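A single chain comes next, written as structure tokens; it is the form predicted alone.
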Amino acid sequence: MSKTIEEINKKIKKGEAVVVNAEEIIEIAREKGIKKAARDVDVVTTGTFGPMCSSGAYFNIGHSNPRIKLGGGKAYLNDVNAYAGFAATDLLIGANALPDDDPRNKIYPGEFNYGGGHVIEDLVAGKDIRLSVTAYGTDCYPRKKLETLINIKDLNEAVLFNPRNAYQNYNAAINMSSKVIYTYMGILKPNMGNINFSTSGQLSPLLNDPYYRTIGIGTKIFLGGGIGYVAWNGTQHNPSAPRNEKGVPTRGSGTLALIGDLKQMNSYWLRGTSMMGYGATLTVGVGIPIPILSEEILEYTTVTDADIVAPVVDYSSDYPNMVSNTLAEVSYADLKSGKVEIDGKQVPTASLSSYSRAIIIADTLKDWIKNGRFLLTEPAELIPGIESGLNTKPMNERPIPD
């Protein structure tokens, strides 16, 4: 059995496509079997909603009178550092950016109440953002200072661009030390007091297409409440991570670089987030449709939380010191149960990502497709897989070039 994206799109246009989410397909395949489910189902939708540090936005503010050259100057959005090195009127802000006067961790643990992720949320919400610029002045751009308010509706372009999102599996974090630690995986209590994890498991996009058979450059997706696209493989993309017998990576592995029109998006799905003792970030909603082109692809989408295993890593010593050590491997079914056993101790668990919001994303994308509002795209090129030969070794393990 095989289908094409073109054939599926014809069914979508006619309102005849069968679309289910990645939770629903598990039971459908159990009842009908893989072969019949693959014939009957056209698209499986996925979703994830969690903190994704490698996120940002770029936009064009237009020209002031007299003109000012942002490039080479300093720019701030609501007092948060923005990058102005592109050109005269283009700005970039990253999710981790902070105001100059934020105390960071000088007062430990820092609160990081407002950063780049919060600016992006406020911008998408339609709030006025205070822009402050100092520049050096040129004959064609004579102005040296600018203080004004900008609003997303007035910007020439506003684009969400995230170099690394939707991690395919990830660590579960624990603290083996005798003191509380503050990490990008949240607050970790001493002496194995808790475990934090962060993916939506069986709903997660790349866990439903573990070998990247359908996801590639140009794949159309749900991004931040609007429509986005896969722009490239994400930074730190590691398709060669070890996998279990179902092909599911058992370590952090694939990632995606994502792009989309910020003006289409919704602040409900892009939330500025403060991580105590660590910094500011952005919580992002991502959903990817998986076209069921074959029985093999359908079978991948039947992955369950019990099939997905995460490594438990000590964030007090092993992680910061690049020690490759896994204390245990635990399934997402166990992680989501609220407790897992590590060295004979029952350790409480909590997720940084929201499974309930991930279901809403998958269902929203399902409705868009069923109603003919969202057609699938044929990727220009698939995201690199195991055979790609990417250099996936950590930086300190790579040979120094001659």
The other form holds:
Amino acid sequence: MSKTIEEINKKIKKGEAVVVNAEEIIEIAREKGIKKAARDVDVVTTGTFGPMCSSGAYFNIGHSNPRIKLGGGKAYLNDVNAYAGFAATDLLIGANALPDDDPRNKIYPGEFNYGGGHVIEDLVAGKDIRLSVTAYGTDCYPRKKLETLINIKDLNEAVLFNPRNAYQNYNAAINMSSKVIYTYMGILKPNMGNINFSTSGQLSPLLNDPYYRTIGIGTKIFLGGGIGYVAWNGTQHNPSAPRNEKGVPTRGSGTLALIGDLKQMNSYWLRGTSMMGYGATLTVGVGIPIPILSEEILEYTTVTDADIVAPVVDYSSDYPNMVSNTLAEVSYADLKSGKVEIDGKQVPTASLSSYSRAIIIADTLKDWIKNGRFLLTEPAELIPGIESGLNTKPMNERPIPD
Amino acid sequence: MIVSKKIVLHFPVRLVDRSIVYHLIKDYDLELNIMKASIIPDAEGLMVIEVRGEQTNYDKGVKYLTETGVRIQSLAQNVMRNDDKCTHCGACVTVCPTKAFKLDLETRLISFDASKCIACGLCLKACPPRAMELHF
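With the form predicted alone already on screen, would you show the form predicted in complex with the partner chain?
Let us now look at the entire complex, which starts with that chain.
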């Protein structure tokens, strides 16, 4: 059995495509068997909704009168630092950016109530944002100061661009020390008081296409409530991570860089997020359709939470000190049950990504495809797989000569 | 009938330096468990207490507090979840010391049981989308 994306698109246009989410396919394949399921089902939709720090947005604010050159100056959006290193009227804001006067962790643990992720949420929600710019002034761009409200509807372009999203598997975080720690994996109580994890597991995009057989540059996706595309592999993309017999990585591995028009997105799916003691970030909704081109691809989408294991990593000492040490391997089925046993101790678990929202994303994408308003795209190139030999290197830190 | 209620007491500035909850114990035979107290000179005082005792004594105690000028609020109204902001991630579940948050294993939604809440405030800053709100 093999299908092409073109054939699937023809069915989508006729309203005949069979589309199910990555949870439903598990049961379907169990009943019908892989062969029949692969024949019957055309698309499996995935979803994830979790904090993704490597996210940001860039936009063009238009030219003021007289003109001002942002490039090389300083710019703030609702007091949050924006990057003004491009041309005269292009600005970039990252999800982790903070106001200069945020106390950060000077009062420990910092609260990080408002940062770049919140600016992006407010912008998408259609709220006015205060823009404040200082520039050095040139003959062609004489103005040195600009204070104005901006609104997404007036921007020439507003683009969400996330250098690293949708991690394929990730650490489950624990704290082996005797004091509470505040991490990007949430608050970790002392002496193995809890374990936090962040994935939608069996619904997660890259866990349903573990060898990246269908996802590539130009793959059309659900992004932030609108339509986006896979732009590239994400930073720290690591196809060479260890895998189990089903091909599922057992460590953090593949990642995606995502892009999309912010103007058609929705603040329900792009949420400013505050991690106590760590920083501000953005919770991003991502859903990727997997075209069932072969039985092999269908089989990958039948992955269950029981098949996916996460490494339990100590965030009090091992993680900060780059000690590669896995305390235990636990399945997502166990993590999602609310507690797991580590060293004979029952440790309560909590998730940082919302599974209930991930299901809504997968179902929204399913409806879009069923209703013919979302066609699949043929990737221009698949993202690098195992054969690329790519892996993630630590920093090669070297002294700077005098 | 024995009742047990969690309440929030607001003490106006003029009452902050007077002993008041002492009378609940001494005159009304009520058992108190102080969960939170913030008494600062020249500012409104606040106390979160669990009160246990005979219903009639409880009612009399509440009457005494009200007549003295203490404003009483039920605790359940104090910590609230803003459902527009909650994403049902679950970060609160292991942070809450009284297990007021519960994950439904079927729907994967997080419920908040205000009757278990002791208004310690730990969830407020532990909630990534800041959906938990304090209304004292």
